[in-house]
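Only one chain comes next, encoded as structure tokens, the form predicted on its own.
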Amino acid sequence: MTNYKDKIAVVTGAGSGIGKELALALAQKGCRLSISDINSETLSETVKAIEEIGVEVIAKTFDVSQRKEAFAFAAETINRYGGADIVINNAGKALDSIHVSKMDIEDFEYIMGINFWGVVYGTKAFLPYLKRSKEGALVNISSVFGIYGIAGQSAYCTSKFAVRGFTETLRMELYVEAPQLTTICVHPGGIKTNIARNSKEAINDDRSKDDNELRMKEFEDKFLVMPPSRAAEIIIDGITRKKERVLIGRDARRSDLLARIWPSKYSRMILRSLEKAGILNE
């Protein structure tokens, strides 16, 4: 993409982490924004910082999961703006770790939920607009658990997985639909949001509240490290250069390589990592 200015970009997760500095970000190059997220404190933050920066902006709190919103959501940003350039599906959320044999079945379902049908969604109720567009960019998030699989997060990873599976696919058919659009997957790596902090809480955890806070603060201290006003730089240059496979991060790219060269043992190797890390629990 050579020109930003005056673009209208969608950023879905606005309200914090990633999603807050990508629609900054954007701001800072001249786009017109639409944004959402479901804290609708945290995205009036957002919209704060935005119209300081001297741009429109307009917001809708609401939850991706849910079908109807989301396309309603597009149809309020096209009623604003007339169309759309740049569509980044940016919400997520994650589950507390936890073992498939444990897990309730509600739980994956409400995973796979906001991380992979939010994507469809938001996908689907701006794709008419975006392929209108003279030089268009669809970017979906998902992350480097899209690119493995790791224990006690199989919710998180199937959802990651799915949107990599989706976003690729798509692309593929745009190639012939809309040749101008860039079709953009991302896969972060240990990004310090609270995205962890915020996982939803497991049906059937039984650890205490002690041991999950102690697990999670060896977690974000080991493995959160990138703050995501880079990765949102990194993301913004996958899209002026039209990189169509995004990484972020050294963990990322390591473990992009693990999975190419062993696509079957990297399993023993990462969970041999994990309980030298302390970190692994049923």
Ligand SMILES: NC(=O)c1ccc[n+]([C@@H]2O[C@H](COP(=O)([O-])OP(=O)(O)OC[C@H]3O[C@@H](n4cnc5c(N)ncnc54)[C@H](O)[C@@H]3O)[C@@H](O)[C@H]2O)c1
The other form holds:
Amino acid sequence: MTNYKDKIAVVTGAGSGIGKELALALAQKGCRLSISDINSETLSETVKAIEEIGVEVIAKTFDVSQRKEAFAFAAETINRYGGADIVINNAGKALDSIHVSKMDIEDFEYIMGINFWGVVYGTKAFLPYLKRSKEGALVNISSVFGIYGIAGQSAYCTSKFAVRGFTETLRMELYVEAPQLTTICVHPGGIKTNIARNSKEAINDDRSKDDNELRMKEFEDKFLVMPPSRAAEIIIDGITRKKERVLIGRDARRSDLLARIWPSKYSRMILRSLEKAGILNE
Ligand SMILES: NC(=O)c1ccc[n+]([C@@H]2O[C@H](COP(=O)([O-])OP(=O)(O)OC[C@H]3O[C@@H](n4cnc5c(N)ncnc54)[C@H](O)[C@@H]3O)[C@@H](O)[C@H]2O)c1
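Can you switch from the form predicted on its own and show the form predicted together with the named molecule instead?
Zooming out: every chain and molecule, the one shown earlier first.
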């Protein structure tokens, strides 16, 4: 993308973390924004910050896992702006670490609803308009956990692998249908956001609140290191340079390499490092 001025940019999950920083950075570049989040309070803070930058913004509070609401959001965006040039399906949620054997299927469905179906709905709802953009970009946020599987995170990993599969498939189709469109799959490593703090408590979790708080704090301190503003910068650089796959952070690049060189051996290697860090539990 060469010019951001007056482009229409859509960002879900814009109330916090990477989504918020993306919305602000795109506003700084002169885009008009349509943003959403399930949390109306944090969403209005982002709206206020965008208004202070001085560009147009509309906002909708809804749950991305609700198909009708996702399509209504697209309709409202098109009614207001008449099109969409950048769509970033960013909203996402984690689940507290729990093994498959213990996990309630409801938790699995909940995470898939947001992280996978939310991305599919967001993509489908905006795709007809994106295809009309002269130099549009569809950006779906996967994760480093869309590259390798990690114990305790089956639902999250599955949802993020699914986002990758969906996005990479669609990309090939769009080469034929809309070659001017860039389809980007983003794999962030550890970014210092509220993702761990906002994670859903697993239904069958039998750990105490204090134990969970301690584990989360340890995870945040050890793994969530890059500021979200830097992650947003890297994603926007990817849009500018039409990069179809964006890895964010040294940890993401290292894991990507590991999973490609040792596609099955990596499981034991990562298990050992989790054991060493003391953050593995059954
Ligand atoms: N932080 C990381 O280390 C990291 C790493 C890899 C991938 N990611 C992905 O990046 C994306 C952004 O996450 P973040 O790290 O900024 O976390 P965050 O928790 O700070 O922000 C996520 C935002 O999504 C919103 N959200 C959650 N569920 C929603 C729903 N059902 N409908 C609408 N909005 C909803 C939240 O309210 C929040 O504002 C997510 O898809 C996440 O999975 C994050």
